[in-house]
Each structure stands twice: as C-alpha cells, then as structure tokens.
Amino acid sequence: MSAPLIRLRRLEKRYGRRRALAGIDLTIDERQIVGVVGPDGAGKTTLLRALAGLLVVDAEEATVLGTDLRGDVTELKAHIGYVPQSFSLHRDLTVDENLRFTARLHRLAEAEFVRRKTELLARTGLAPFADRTAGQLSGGMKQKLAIANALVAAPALLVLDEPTAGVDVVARAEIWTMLVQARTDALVVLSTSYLDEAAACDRLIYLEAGRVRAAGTPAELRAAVSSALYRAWGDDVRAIARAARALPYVQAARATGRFVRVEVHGAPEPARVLRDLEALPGAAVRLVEPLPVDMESTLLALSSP
C-alpha cells in the first residue's frame, strides 16, 4: 500500500506559551477536497501553514507527500500550491507575468508553461485580462489568479486559506468549480466559513482549540450529532423564536421570513418537540415540521460543550 498523503500524530505548534495546535492527529490517504472548519482561533490557518511546510512544528509523526515536516521541506514546497488569506502576488506585474514568474521558480519548460497558462486562463476567465496588472483586478479576479498561480506548477497538494472569502457569489462558484477540477490531480485542503462549501467537501476536519474535534464526510458528521432541526410557522416569528428559546432542549431559534428555524440538542422525542412547539405560550404557531439536519445545525452541535 502507498503511504498516506498526509499523516500527522500529535502535531503541535506553539507561539510562546500559547499552543495554536495542541496535538493534531490526521491521516488523509487519497486525493479529495478536505475542508477545515471551526470557530475563529481554532487553529485553521496554523494547520494549513504547517501542511504547506511554512512552520517549524513538533510532532511524533508529521509527513506530507512523504516528506517529514520536522526536517528539510525544500523539496516538498516544489509540490505544493499555497493560497493564503490575503492576496500575495506581485500587484505591479500583469496576470501573465505573475504566472510566468512562478513557472520560472519551478523551472517549467516554456512549452509546458504556455500550455498550462492557456488552460488556466481559459478556465478562470482571465484570458482577456492577461496583460492587466494584478493590482487592477477585482477581488474575485485576484482570487482566481492566486489559485491559477498555485496550480501552474501542477502541485500534488493545493492548500487554500479561505479562498472565497469576500468575493461575489459568481466568482465564488467559479472558484469552487476550479477546486473540484483540481481534485482530479491533487489533494485539496482548504478552510472555509461557508456552509454550502463545507457541505460540498469530500471530508471535513472540525478544529476547536487546536485539536481535531470531529472528522469525516459531511454525511458522517451529520449522522453523529445528537441534534434535530424543526421549522415553526406563524405570523409573529419573533415571538415564536423568543418562546422557543425558553425550552430547555432548544439550542437556537432564529426567525427567518415567515418561519422560525429551531435547533434542538440532546435528541428528545420528536413527538414531545412537536407538541411543545405547537403549544408555545404567547406565540401563535400554525405549523411545525421536522427537517433533515443540515450543515449549520451540525457545526453548531459540534461547537457545543
């Protein structure tokens, strides 16, 4: 059997007295899209930077693409594409020049560079802007250029930190399409705060306080949480939400349009929940319906003590 693409045992990273990563155990065996999710300060960016070989770490075992992160990672970096949160390409260089600069760093032959550049510019819709400086691009176009730049050397591992944050919905969909295509030839590891993106990942890693609290496919995580989801309809949704929050097992109740989304924790009997919600004091509830557990309720349940 081939070695795992990523194998971490007791991976730690300290900044002074603070432990940003407090013992990460993680194994990834095949190319897929792996989403790293969790609250702010959970250690997501630190983990991604560690996987990209950008940090000195401590671990019992820490290999990425067969390279030990505790040793010389120079060769590893030649096989990794990394996209940080902030745009880091040369703003005074054109789209074409940025790609060419990266290709030269990786010593790509000219014919191979032209082939890959042409494909990436077509895929990202940046071909008409090849001669525009990066600093003049829109936010979404900058992100697409950053991802194209990370892909130009055909990496075996693509690491992206919040790649769609702050871009418009059209650019976000285009970026996600690029990542799905990249999964064919590379392991894609990304952090995201978007629920639909988390649900679309092949596998999720939920971090909290520098530790892996849960890992698995989105379906596995949904099945593992002891939560349920309900929708309560009525005219005064704010009153319904207030009354629902008073129930001891309700984790969250949020008014949305003409209904209230009710998150239930601890898996009480559905019949009891339906009865209690239909009879909320001071709130005229017309209809209560159970819903499948979604990614929002899953992550909320994982964040509970």
Contents of the next structure:
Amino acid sequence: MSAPLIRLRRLEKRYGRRRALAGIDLTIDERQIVGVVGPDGAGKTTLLRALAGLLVVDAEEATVLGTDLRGDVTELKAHIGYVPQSFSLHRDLTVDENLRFTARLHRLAEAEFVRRKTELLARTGLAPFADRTAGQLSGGMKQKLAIANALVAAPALLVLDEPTAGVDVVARAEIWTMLVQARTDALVVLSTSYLDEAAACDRLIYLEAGRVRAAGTPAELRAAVSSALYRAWGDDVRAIARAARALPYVQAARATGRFVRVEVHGAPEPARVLRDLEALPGAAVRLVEPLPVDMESTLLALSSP
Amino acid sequence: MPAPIIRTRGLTKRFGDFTAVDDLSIEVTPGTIFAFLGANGSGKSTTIRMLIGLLKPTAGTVEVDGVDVIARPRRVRDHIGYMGQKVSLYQGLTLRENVEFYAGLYALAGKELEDRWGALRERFALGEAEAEKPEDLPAGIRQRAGLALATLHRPRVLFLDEPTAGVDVRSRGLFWDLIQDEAGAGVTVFVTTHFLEEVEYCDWAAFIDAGRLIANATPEALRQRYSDGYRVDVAVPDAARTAVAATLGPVGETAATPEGFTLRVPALDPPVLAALDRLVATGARLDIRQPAMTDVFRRVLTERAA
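Now show me the form predicted in complex with the partner chain, since the one above was the form predicted alone.
Everything in the complex follows now, all chains and molecules, and the chain you saw is the first one.
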C-alpha cells in the first residue's frame, strides 16, 4: 500500500494568539475531488494554503505527497498547482505568455509545454483567446486561465480557493468539468460556497473554528445529520412560511418559489409534521411532501450550535 | 397592478468605447423582491449606481419612488437604503456607535431612535453584537448589522448588492428571512446575487449579460420557458393502480415506470396540486422534481449564445 497523499495530525496554524487552525486531523489516500466547506472564518483558506506548502505550520505529522510540510518544501511546490481566491496572473501578458512563463518556472521542455498548452487551451475553450492579454478576459475566462496555469506543469495536487466565486453559471459548469478531468491525474482540493458544487464533491471536509467538525462523502454527511426536510405547496407561500415557523420543531421555513422549504429538528413523528403542516392556521397548504435531506439542510444542521 | 416604484427606460452607460449598460428598461412592483442577476462584469453594479444616483447615465431615464434620479440625484437618498458587497460599517467604532452615526445622517434621535433601533436589534438578533466593532464580528452578523443600518431610516426601497457573498449557508438563510419580512412589510427590495437558488426567494428575476437584459420574468415563468417542466415520480402499490389512474385526471403527460408512473407538467398550478394531493390520499408516494434555477439560467445563456 502506498503512502497517503495527505496526512495531517494535529495541524495548527497560529497568527499571533489566534489559532486559525486548531488541530486538523486529515488523511486522504487517493485522487478525488475534496471540498472544504464551513462557515466564514472557519479556516478554509488557511488549510488550503497550508496544503499548498505556503505556510509555516505546527503539527505532530504533516505530509503532503510524501513531503513533510515542516521541512523544506521547495521540491514539493513543483508538484502542486495553487489557484488563490483573487486573480494573480500577469494581466499585461497574453494567455499564451502566462502559460509559457509558468512552464519556464517549472523548467518544462518546449515540446512538453506545447503539448500541455494545446491540450489545456482546447479543454478550457481558451484557444481562440491565446493572444489576448489576461487583463482583458472575462471573469470566467480569467478563472479558467488560472486553473489551466495551475495545471500546466501536471501537478499531483491541485488546490483551489473558491475557484467559481463570482463566475456565471455556464463558466461555472465548464470549470467543474475541468476539475473532474483533472481528478484523473491529481488530487483536487477546493473550497466552495455553492451547494451544488459541495454536493458534487467526492468527499467533504466540514471545518468550524479551525477544526474538522465532520468529514465523509456527501451521502455520509447527509445520513449523519438528524434534520428532516419537507416541502409545503400552496398559493401564498410567504404566509405559509410564517405560520410554519411558529411550529415548535421547525428550525427554518422559507418561501422558495411555489413551495415552502421546511427544516425540521428533533425528529418529530413524520405523520405529526404532515398533519401540522396541512393544517397551518391562516395559510392554505395544498400538498405536503417529505424530501430526502439535501446539501443545504446538511450544512445547516452541521452549523447548528 | 400598482405603478412601478423603480422604472428605467433605455438606461445606458458608456465608458469610452465600452458599453457597460445597454438600453435597459425594467419595472419593479412595490413591495416585491426583485433579483437582478448576471456574471461579474455584466453591468449589475453600474446599474445600481445609476439607480441610486451615484452615477449619471449616458442615456435613458430612471425613476425611483417618484423621484427623477437623473434630475435630482440627492433627493432619492432619503427614499432608499443601500448595502454593498463590502458592508459600510466604520471600523474602530462599535456597532452602537455606527448606529448613532447613521442616525445622525438621517436626523433620527432620542426616543424615536431608541424605539427604531431597539426593534431592529431584536429582529436582527444584534443585541450581543452592539458593543463589538464590526471588524471583530463574523461575516454573517456583520451583514445583518449592515442590513439593519440600511433600513434604520425606514426606506421604501432597499438596494442590496450581493448581500450574501462570502456568508455561510446558515447566515444566508437568516438573511433571506429578514429580506422576505421586509418585503412583507411593504418595502421593495432590489437585490443581486450569484447564488441562483436564492432567486427562488424572490418575486421577479431580471438577468443581464454584457449590459443587456436577456431575461425578465417571475422565477416560475422563467422555469416554464427555459426548462422541461416539473417531473413527478409516482410510486403506487400494485393494488391501488386502477384507483390511482381514476383519481389523477388529465393533468399532464404520463409514462409508466416499474414503480408506478412519471408525470410531466409545465407548472404545479392549483388543479395539478389538488390532483397530486388526491393521489397521496390513495397511498401513492410522490417525488416532485423542480427544475433548478442553475439549470434554468444555464439554458438562458446557452440559448442566447446560439
């Protein structure tokens, strides 16, 4: 059995007296897409930067691709592609020049560079824009270039901090396809605030206050939470939501299009919930259905005090 | 139908050769939540800046709550509340000191201020945050505080530019409850977001791409136009099949499945919901699949590109 790609035991990162990471335990054995999720300020960006070898950290054990993060990481960085939250390529260089610049830093042979570049430009749809300066690209194209740039030296680990933030829905789908393709050759670790992306990850790490609060496949996390979810359909959805919030076991109720999403806590009998929701005072409910718990309810339950 | 509280006609803004907003005509009904959508750089923030009188359009007209914003850009400010992506709370001042500062701008003081802020503090759950400085507050609470301050002077129209960006799912939910409550109390909310599932919380959605309006309707109407409609998987016990078929009536297309049948309907209007409710009464189990807004807007953009 080969060594794990990532193995962290009691990883800590302090900024002065504040512990941004307060003892992270994490082992990842195989290539997959790992999503780091959790509330604002939980330590997501710090963890990603630590994995990319960008921080001095304390730990009982901290190896990434077999290299100890507490020692010399110069060699390790050649095998990591890192895409930070804000665009950090050269705006006055063209798409082609940016990729060439990165390839030279990695001492890629010209023939290998041309082969990788051609493939990445085709995969990202950036080929027609190879001679455009990065600063003139749209937000989605900039992000695709940043990812292509991180992939040009064929890294074994790709780390991306909110790669799809602020990108339109079409570009977001294209970026996700790139990440799914990258998974064949690399471990992909990313943070995201989008629920659909979290649900599409192979594995999720839920961080809170610098610690791993929960980890597993999206299905495992869903199965572990004790919430239940219902939809109540009716005409005046805002009135239904207000009335539903008055029920003692309802944690959240929000008018959502033609129905009200009702999050239920404390495992009341489903028959009772159905009866109560059908008979909400002052709000005509036409149909109530129980739903499988989704990513929104899962993350909501995990963030409950 | 009441007269629109926000109305633009042919609104256009050019910066040199670049057209940021191109011939935009929208109308917003009072007391509704209007989602204004588009990618980064599509012209959303430029539009908001013109609507609130901070930027003069190159062409077109803007009217907000009866005020001609182009002719009287300062006049509109008493009618509106604004909260940007970066919440405009002063660092170094506590939340309470921020409240007093903003109250001063709107000549709100004494008992009137105490009553108004007391109510907001309670509704927005800001009691514990009052003595803290904004930089020490979690993003979700800071956003709520920003919304409380934007509504301090009881504006009739709220402009919220990506209020839930960078906020976790729990705070996003609480925030939308507050926004829906504001709309319920008659306030008009003009909001931008990148989370397309949040469009479901709104009454209307306008979508712009490269400065041009490419979709403008209720979320449900957009779903009907840009998706294959609702799919309802119905599981029926064998013994109940005949009874169920008799109960359903002609509400949509059906196709048999091993568990029962699949029903496709363009919309879940009252007759369809009533029919489905009758199905449940016969012992059938339903799985209603509503097309996701993400897919709806992906279709809007690809149809436009084609």
